[in-house]
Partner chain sequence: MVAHADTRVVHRGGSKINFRAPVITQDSRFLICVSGECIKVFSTSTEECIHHLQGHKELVTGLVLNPSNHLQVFSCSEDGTIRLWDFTDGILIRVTLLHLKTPSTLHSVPGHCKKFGLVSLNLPPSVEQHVMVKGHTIVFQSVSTDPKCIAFGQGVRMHALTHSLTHSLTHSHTVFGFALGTSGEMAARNAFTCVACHPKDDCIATGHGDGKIRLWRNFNQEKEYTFSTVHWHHSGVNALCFTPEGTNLLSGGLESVLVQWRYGQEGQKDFLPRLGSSIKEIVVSPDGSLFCTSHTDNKITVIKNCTKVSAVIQGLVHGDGVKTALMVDPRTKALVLNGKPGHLQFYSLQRDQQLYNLDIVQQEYINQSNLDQFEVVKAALDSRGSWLATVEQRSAKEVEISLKLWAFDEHTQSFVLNTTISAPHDGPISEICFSPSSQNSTTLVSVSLDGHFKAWQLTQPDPSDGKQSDEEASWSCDFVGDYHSLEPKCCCFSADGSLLAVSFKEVVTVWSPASWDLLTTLSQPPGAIQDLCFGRLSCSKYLLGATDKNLCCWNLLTCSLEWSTALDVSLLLADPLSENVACPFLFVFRPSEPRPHFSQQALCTGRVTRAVFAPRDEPLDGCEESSQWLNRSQLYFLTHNMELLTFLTKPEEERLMALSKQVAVLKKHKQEFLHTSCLLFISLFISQFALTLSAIMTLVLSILT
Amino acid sequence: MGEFKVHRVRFFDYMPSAISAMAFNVHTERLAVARADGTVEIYNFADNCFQEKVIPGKDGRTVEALCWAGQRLFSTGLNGEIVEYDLENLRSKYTVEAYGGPVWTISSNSQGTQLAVGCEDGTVKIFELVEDSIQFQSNFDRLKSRVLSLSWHPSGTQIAAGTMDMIRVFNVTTGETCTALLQMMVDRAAGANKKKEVAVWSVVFLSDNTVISGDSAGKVQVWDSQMGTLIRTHLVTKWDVMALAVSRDESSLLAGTSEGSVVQFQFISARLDQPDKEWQRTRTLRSHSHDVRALVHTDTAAVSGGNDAHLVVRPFMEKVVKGSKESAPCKITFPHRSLVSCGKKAGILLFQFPERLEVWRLGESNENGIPGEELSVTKKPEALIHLKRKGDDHICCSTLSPCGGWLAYASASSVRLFQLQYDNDSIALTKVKLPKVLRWANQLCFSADSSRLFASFSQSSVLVFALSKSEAKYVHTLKPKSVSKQAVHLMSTSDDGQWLATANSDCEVHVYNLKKLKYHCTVPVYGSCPSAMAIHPTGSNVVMVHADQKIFEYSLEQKEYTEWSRSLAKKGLHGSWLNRVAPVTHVSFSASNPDYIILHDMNMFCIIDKSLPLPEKDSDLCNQNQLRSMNEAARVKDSHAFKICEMFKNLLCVGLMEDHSLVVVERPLLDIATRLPAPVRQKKFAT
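Now give the single chain's structure, the form predicted together with its partner chain.
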């Protein structure tokens, strides 16, 4: 083994969408992230920031603000609607029109009983949460201009609203401006921008009645809301302060700017022996190249996202144990699920975009070369199909059969199946009708012989369809023996067509026997969500890699963990393997050697050779380059099961084709950066 012909694919021009809003649920440790195309992603911070759920967007729906009310997630956008999401079936539950023009902001009180929205027409509206819906309650005094930001006082009796040029504090029960307080006028920028209105992009209401505002003149201002007076102004940037976030204990505040920096403020005393505290500017974190639009202050980290589409988690060193996994900064750019499907036998790739699908044929080369050499291409890679989706809902999943003859995709409102016929140079795409029973699906998967299509449906059930010449026939519904209502996010069949495994975000892995079309078993539930999973083609073992980087192999016939898996658990994984930040997103096997497990994450791919000893704790995990320079005897002595290749970066997919060549789909971050709009101008030294 060891040597592969590699297709280095860089023509998947995947473009992550800008992050527009974020909301963090402290109790469940879930972070909701909204992107500019309307997608909402849920990250589990208790489980290594794993992207647990993705709710696909919809044309015409933008998300300006997100908020959690208890376990419920709400969003608003410029279309003037309030949306509640169904987090089990990964779709929107219902929408409520706010009747105030575009809605800029939404915020719930700390009790989770009321929602406040700020509208374009200058009104603040209060909605009451009732079971399975929300109900309009009251309107506050109308302000002169649009309400851009809202913040509840922790007691739930007052709301601070930021508009153009001023901040107003309302009494929630009366809906009037608080008596003691008129309004806090925000200074405009000096100089030429004097005439321009200042937008108060963000306000934070603290329990000691301090209001902190961030505005488009680049100021972070601290106000006393009872007196309506300005306490302190920090000029942070020449551009806008887009977002503010405060820690739970109200001792630290983050401000995100258009320059891409995040500035931290801390509530500390000037003299160590005196109790008087004030907000002092401390650290500056620079992790973005573009505007920071959304910020979250967790107990241990600053989470920021913005127009450059990266989600950055920067831990505060004083809050975490040094050297632990928590202390590693983490930058999430790619989704934690595969957007690429390989037609293994046909040499065809399917790329999934929110609004279209692309099918490509890989290039060919007749040459053979030495390792590291670039081979000349005799036949160039070729785009076969651009398939535009129908309807407003974005594509949530897609799949290509291994033979390349079938293609299926699903959105929140429809599932479509196509048959592809290759006729030398021309391609025929024929739509195949699916039975009405399948209105939508979370995951789609073809069997290895392309004779069946599996679609995961609500409550982790799987619908089985038999595919024949130009027809899809409903066969059966597989149902797990559990009560979990969570959606399936991983699905895998075995090559021999006997097994189907599904994983859902409750960390359950269910296995079905396809021959008997019935539920077979459930793998013992592990505390971390599986991030990749595959069934071994010959051994009837399922290999799962979890978000905490643990690897398990479970024998389906014996219904127990295999010997190798147990020895791995006993010995423990290598420290540098466990400390990796990016989760493994794909597992596959080698047809030639049953001992090989091929897996990859965003930064590397790895072949695990089960026949070799596991790495020792103190040995080097990535030792491939060293081994190459050693002699034969030393190489045998030093080699271990984890063969890691870091040659390719920013990986979206690594797949092994039938002809034993490797497909590596890369998306260089630099290519993404060049397609972003130009960032705000900054004076840099020596330019």
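Same protein, the form predicted alone this time rather than the form predicted together with its partner chain?
A lone chain is what you will see next.
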């Protein structure tokens, strides 16, 4: 595997934002996740839960609720606006004022033709979906308090609305109240004030006209919407039931609590000899430390998120094959894209936050030691720049040139370029004006010699700019021979300055010849989205790792897969490698050893030595610690091309610097947990 001097970096103070809402599109198997800072993330559940798109947030814009209407995604928030998102260019398409104060909830009918929103002023408003817009249609009878939750009947003729102390069922055609379900004046706890209001945080309207509610009294209640009567009450917690989600066949229900638990109910018979079915509590899942604010019930799993910022997928074991990849629980904390950029020639790092950028110089040590030994630092890491963004839009991408002399970042409304000049211990930052043709960008990348800037634009096109001391000059626009309108999420350039490769969420990888400034080829499309990609510094081969963990190497000169890639595809990857949940987020190479491919995910980094044989499928995929514990004969027998190191955890970046040292950026989950607000009090054993 070789020896590296490792810079173990733990001063990237990244803090994920709480999850505030989720919505699942059963037709495309896309999960939309909204965070407290207004960011919206799109996960592809048909592709290993890969985070294929991120729509950055904006100051002053919160997201309280999300919903899909066909292929269109909408959100609402406390600023009183309804937002539709442009899922191709990854930005908000337009906003519509609801004129009802803060909007707490949004829901679409099953036909995808109408939206209902619940407002602070007690109104439920209906909007009709038209092409590229929505139009106000009607107001329902105003209620006495804010509307916190909504649910359409599957037929689209009625809507259940949860407010303070009350659930109302409306006729969609007339806008009048069909039923006012029994008022709920429920004690929060023994001895509590009986006049205290109860917030109905979530409602679910079933096809048999049953309404199920979750409230701030900690109860899940089952109602008959036609008679307006309570059928059954389940006391789930002493605190709040924040969210409900029901399965497509309406046989299973999930309830998320402010204690961090998810409770499952199933519509089953209480006894084997009893034909009548009722909602029975069947299991409790504990995956969170804080409030569960959002829930989704897929066909095979419970998906939950909340104030601890974790997106958790817990499969139902009776719905999946035991031991399969689908049966493994999944917890997603970090984005499936890089927030760290390395100036490998200058020994500096760029950290991306939504509101700022930080540039750090790595520490130094003059010592040498044995593997695993910690070396004393002769020069500590140093913070060089703290750059606040301009405007309200959050930073969506950033990059640092390999020489450390250029820095660029982009938001939904602007792109900014800066030149960095170093003078001993001081640093000067100079803004460089960009041509007006570059209004925004989804991805940014510098050439290896830092003489060019590449910016991905609409419809997977790339703008090329030449950099000089005081200006950036527009050179050319590279366009793929493709009809895809999806945004580029990966870009990579070759060290010799000849090649540029881009990847989009349609699983396309386009390659351009930078010497001729024209399109070169498209790699054969594989059905899983590329999660990481890089061009070999000497071999003109592009290595791609996909969300399903498959690895491919493609020759750019021959326009075909390499012999190593063909042998890898023929033999197949080891089952333990393919069953990993976290996607590979970065690929790099060793200039001193062209056979090394360095890649990492959140839990490990791996060096693939192409000169060694691939692991046998019937053997264990041993990591380096396991191999070291074996005797010599067993070590030789189990040695293979995949050199896996699991010494470091919670990885945000693993990069190789020009001096052949390795930079490992970690963000321990314990550090994140200590900065979270205190959860509600939980009773613990012997306390």
